[in-house]
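The form predicted on its own is given below as one chain in structure tokens.
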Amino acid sequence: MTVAIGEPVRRVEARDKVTGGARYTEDVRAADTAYAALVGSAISAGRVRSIDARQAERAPGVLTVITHTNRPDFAAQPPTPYTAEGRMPLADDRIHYAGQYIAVVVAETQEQADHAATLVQADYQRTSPVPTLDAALPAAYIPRQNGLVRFPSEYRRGHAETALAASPVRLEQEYRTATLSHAPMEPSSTLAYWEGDRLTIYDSSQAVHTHRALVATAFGLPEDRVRMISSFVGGGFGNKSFAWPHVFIAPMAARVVRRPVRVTISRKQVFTGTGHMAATVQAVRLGADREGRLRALIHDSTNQTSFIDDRQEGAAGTTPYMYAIPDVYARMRVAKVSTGTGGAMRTPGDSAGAFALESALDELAYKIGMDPVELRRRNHADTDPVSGRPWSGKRLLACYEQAAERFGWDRRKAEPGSMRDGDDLVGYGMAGGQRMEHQSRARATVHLSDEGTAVIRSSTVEIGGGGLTTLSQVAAEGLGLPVGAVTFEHGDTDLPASSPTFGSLTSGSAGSAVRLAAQDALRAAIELAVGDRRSPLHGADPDDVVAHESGLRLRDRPDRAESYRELLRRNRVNSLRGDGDFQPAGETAGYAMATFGAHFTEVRINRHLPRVRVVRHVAAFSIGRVLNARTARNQAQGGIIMRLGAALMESQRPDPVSGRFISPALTDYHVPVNADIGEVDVLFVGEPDTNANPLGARGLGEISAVGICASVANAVYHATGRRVRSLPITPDKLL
């Protein structure tokens, strides 16, 4: 058989990519055109008095303006949590943040649209914003849904207050950390276009079968009147996992001017329309003895949301699962503050939460004097705490000794400071990672030709990560083919649906489906072979028959053998389809499922100029079987530099006044650029895991960016004897 999974295979997309042939939503177009200019409020909370649109109305090309006044009514509104605010867009005269959309200008051109939405004018009622997440603790709550979270926003095991109380060793701390912007690189983009009472969307989306589903409610439609079509996304990090305001702005534009229309927001409404990682203060208390294993742990979180959404980042909501204490209290609330809606963002909640309670038991090694390595070791939970069922394919004390001895951890000098190298004060960090493994529901179809290729058909959405490269090495491994022969449709809700492209979903869910549908396609090949008396396989034994360089063979037998050209053929089938339909097993599995990671950082800090460089990164990730070596390794050095800009640089701040983000442009919100980053090592730790599905594979994309903010901040207590327990630790915090 033709092994094509876990090779280093270049991605299938690559030469599209490079040379401009990849369609991205904003590439694509249709007759007729016009172009809308979205116009943001510029107070952050109040009414809008009235709005005069009369000079924006006569400029050139400009078709119509919409606003809260003249707009078509939508149909209902869509539920949570994937449509992003609950709440539709120029629904009503009130204002939550700063940006929020007041009007749409349609023009015949983009450059005109964006003119006219200069000249518009508003009159505004101010009242008082809440601008701030410290302004808005006195009022935070356990709110009643909790949205994307997974966990409930309270859980109790034992009785941590007494058992923390009774501890000899205690430890409590405050951990923040900022408000992050996805920043990618392709802003969002929405083409729209009817055709009766048909609705064609080509959006930035990364779940087109989740959001057309929205939209098709939005509108009063059947689903199946709404067709959305995502093919390449330009990254998304999780803001386009969500339907936010501008996705059903332009299909209720097109209706109002008859003709499609485009609605691309601009670089700076990325940072105000698309969602953000809220911030967070999170308390830690944690109790131990002294030979360091614990006894009690308190994670108390609150983030800042909305006035329109309770959001939770479920920044404590793995903390019950990562190690084995008996006494375990965490909670999750929100706050108040006139921002926008936040969104999932790689990863929602655990890179937060991460930060704290890893940060928490560095500070606790040091406090009990025992290797940072060693008390996580001594905590390790070999068993679910919270369900009590054993982990499937946990490899976390292998990920903290094959990381520790890359990174050369046994050179580490315990006593903070006493590393130097010149000027340079050298620092070592390290942090666990761990996250819930989550599944869903996926489709896909294999069609085998008589060409002897492959067609793989799933509305899965490529946004960067490599998914078509691995899903297409899943089907060319199950049918014996070179990946070169299977062809990928993807992105729209005309194909079968598969799973969202988020949430680490695609190759456990995704993979398992086309993993499905290749053996259901090979199982159709082996019956036609056997049942041809002009076939070599004839009248064998279909359990004997393997897929083997684009044909089938007996299995020990390879004289018997024929090409999948050759049968099918002969036979006269154009091709043969093969079906998958993955469905989790959840709870029924019998087993915990979860991700795991261990991080071990070196900074260097010159000692005139406090700033940290990253200068190595060493980690190590227990998913189960790694679909692909060279866009695994890429996709867990994509999550770790990820986050090496959100501890050491990117910050969303709020102006203390106005609750208007400072910085919502990348002149002023900075991101790891090449010069910033030093080596990142990954290795990979572990065997296919099939309890978790038929495939074996775990998510990569959100664990890789687990533990690595925590891992930084301990290296450069490490480095310098400064704790720095806020994000980013700039050089003003070392000073």
Given for the second form:
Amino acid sequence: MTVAIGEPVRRVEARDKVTGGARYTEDVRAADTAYAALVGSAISAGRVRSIDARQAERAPGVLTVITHTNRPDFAAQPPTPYTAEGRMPLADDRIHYAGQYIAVVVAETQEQADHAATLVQADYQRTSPVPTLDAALPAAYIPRQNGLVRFPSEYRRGHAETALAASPVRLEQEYRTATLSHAPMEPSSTLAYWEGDRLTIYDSSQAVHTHRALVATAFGLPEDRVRMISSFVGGGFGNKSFAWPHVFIAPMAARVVRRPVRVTISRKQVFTGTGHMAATVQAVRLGADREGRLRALIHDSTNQTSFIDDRQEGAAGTTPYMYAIPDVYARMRVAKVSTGTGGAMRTPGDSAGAFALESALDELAYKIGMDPVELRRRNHADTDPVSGRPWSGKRLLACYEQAAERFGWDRRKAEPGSMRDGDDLVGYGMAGGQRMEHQSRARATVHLSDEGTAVIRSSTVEIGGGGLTTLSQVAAEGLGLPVGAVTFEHGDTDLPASSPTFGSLTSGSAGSAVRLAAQDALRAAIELAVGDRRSPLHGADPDDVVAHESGLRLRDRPDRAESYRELLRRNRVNSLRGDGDFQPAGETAGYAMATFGAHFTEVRINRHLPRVRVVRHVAAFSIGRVLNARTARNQAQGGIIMRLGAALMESQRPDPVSGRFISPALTDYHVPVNADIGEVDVLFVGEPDTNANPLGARGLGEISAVGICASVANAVYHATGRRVRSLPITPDKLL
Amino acid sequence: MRPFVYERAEEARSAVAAVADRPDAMYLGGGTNLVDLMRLGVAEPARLVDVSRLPYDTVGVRPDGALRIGAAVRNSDLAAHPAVRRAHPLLAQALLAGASGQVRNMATVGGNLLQRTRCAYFQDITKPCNKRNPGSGCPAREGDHRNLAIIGHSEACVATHPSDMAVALAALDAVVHLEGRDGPRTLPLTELYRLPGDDPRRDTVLDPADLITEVTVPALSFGGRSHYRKVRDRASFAFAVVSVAAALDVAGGVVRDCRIAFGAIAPVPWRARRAEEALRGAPATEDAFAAAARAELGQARPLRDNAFKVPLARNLLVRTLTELVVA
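Form predicted in complex with the partner chain, following the form predicted on its own:
Everything in the complex follows now, all chains and molecules, and the chain you saw is the first one.
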């Protein structure tokens, strides 16, 4: 049996990526392409009184300028949230946020389009904007238009207020998280062209089948008239999970100029035109007894949303599932701000929510003089507190234990400010993390060829997480092939529909589809062999035949074996096809499913110049089976580093007067650079979790980014005695 | 970006002539700031005169020990120059604290001195800005100004100067050599920059046709005992929140002489003459350093959200001087 799953196989596309061979959406060329530039609104609230495009239309190379006054109609508004905004681009004269597209300039070259875009003159009628979440808070409300949110906006068990009032120890605090930008390296790009009423659209999309359906609806086409292709994505993080306005603008413009049209948004438009993680204000109230047993929890979160949509950042969504607390109330509200609609950003809801809840638990631990790990152990939810069902493969206690040991948590002196090294204050902090696992239907085929190779065909998109590699390993192991014998056709709606590449769906859902397809192909090969008189396996019980070294053999008789190549060639079969169609068991599974993590952080802070440095971070995750030790470690480190940025430096601050983002540029929106990153150590405690799905794997991408901010803030408190409840923890907050 | 004519100057006089006749012409050095501003629509020159290939690309030491730095020398090359590292470590450190390796490989000394403020409102042409559009107002006062000035600013403008290198050069009494309409002249670097007052349009006293050709740095006997320290929101590739350049001459526990300049707290590289005055002859102690910081920062008038820069600048100066005593 070839053991491929779990091996630290190098990324199958690594060579192409480092040699420039990998073709991203921006690299795709089509003959006679015209280029579009998108003109953004200069104001953040009001109306466009008029647009004077005459100068732009006369500029060299300009083909057309499209505005709300001359645009073609869309057939329909496709549903949110996968259509990111509940308003089609250029719909009318209303302005909801700064940077909202008000005109599209199409020209022969990108440079000509960009230049002409600066010549478009808009006359605005300004109204007064709601610039910040603080300004909007008094009008917060339970979202009316909820979309596809995974959690209800209100959850209640028991009587939290009463239980809180009766608790001997009480804690009430408010926590704030900043607006964050995904800031991927690759700005979103779309290339669209029409052939009659057939539309081909190359798009830097994390979910081609999901987005194709939206585009088809918008243009009134049957889905099979639209083909969407997303080869590689240069950084997603949820930035490309939803179809943002430019995705609809490219086909619209292509129809107007009757040529292929390319839209690549500018670096600044990455920040305003493809979403963000919305800022939150979260009140947490905890009641406990003096032994640290939690009796009541109220988690009340409000996030900013746009005037277009009620987009809930589900910060209190996972809260009811996390600890064994009898009385819990969770609520999530939204408040309208003159800003764009928030997107899904790693990790939606949970990253922000865990900062509040896991900070509050730390505060409680200090209040009652208990080790923060012990406090969490005492409140461990052995079964899902919401459904009462057993967990599928929860090993959170092992996460605490193994990460604490690796970190050296026993060296921690409990007293804040008690650990020093010269002028450095040293702090140890920890936090837990949890994310409810969900699954999606996913399909794949595996073709086993008479060369002894296999091709996976599935529309999953490689967004950098390593999915092509891990899924290749799954197929290789299923068929007894070396990973190098497996190739992958991916990211195209002409292929079987995989799960979207977001929401940590790839390992569990896309992976299960590939596993089922590989099993199906294997079954076909076995059938062929046992029915073939010339095969050494002729007449064998199919259940006794296994895949082995690029062929088949009897489980107990290594000498009765033959290669796929011999078998298929002798039978003049070019290839055998296996189909995989994974359908999540959902509510009938009998198990509650989630992924879990534990984080331990060491910070050092110069007491005179208090910039927080994370010198060491140790995390342990319970995610079931790890498909590839190398890509998993890499992905988890990436998730951790992303959230270290949120903890220490990232903030897309709104102008307090207009609401316009202050720093829509990588020079000013700081993400961590290499010099910021200390040692990041990652452990996986899990074993295959076959209750979850046939593959035994759960998602890693999202859980890797939950709990880090609290772990850092808790370490900062331990180092300094200062509790920072508002992210990011910049030097000014510690002076 | 507005279309423009690009030309490469062959020598200084013709470069000056090319710009002097045309009010919408600008010099181009490494382009690491000007090209960004053109992309943003903040700068809209109709003609760029590239002076980066003029023969001002060497660093030398004069017989009197002064450094001669050509205006076209790349930041990376200057930072790596043995004479700079030996005699003026604070200058090398300031250069290396700026930007990234890639940017430093492009950026020139002359261009670095003339880079514009990073104030978000200056860079956003949808916003009013007295520096960009005189009389339109300063939204930063009411807006986001966490990283703007605490000293030397005015009602009209609260921007800061972003350069690290210029802070070190301000401390070192550098002299700027110019080629202008009326021929060559020199100017102390601290007099190159002007405070905004009620006319923040111009950052410097230069005429648009003035071309920086060279910067000289006089020998400083205690230049070897110097340091540039920068506090920023991340470990690298970020503009300063506060920075300090300091050189210290201590004998017998007493400060004989010193040079101090702050960065990122003022519209100009801020030479801290009051602090220097307070320190000369004072004991080289933390208390004296703190008193010197107070002497300088007592003039600070922080805005609503940047008062933290005052204690941060104080602590930074005290730590830097303390380390120089120990060193």
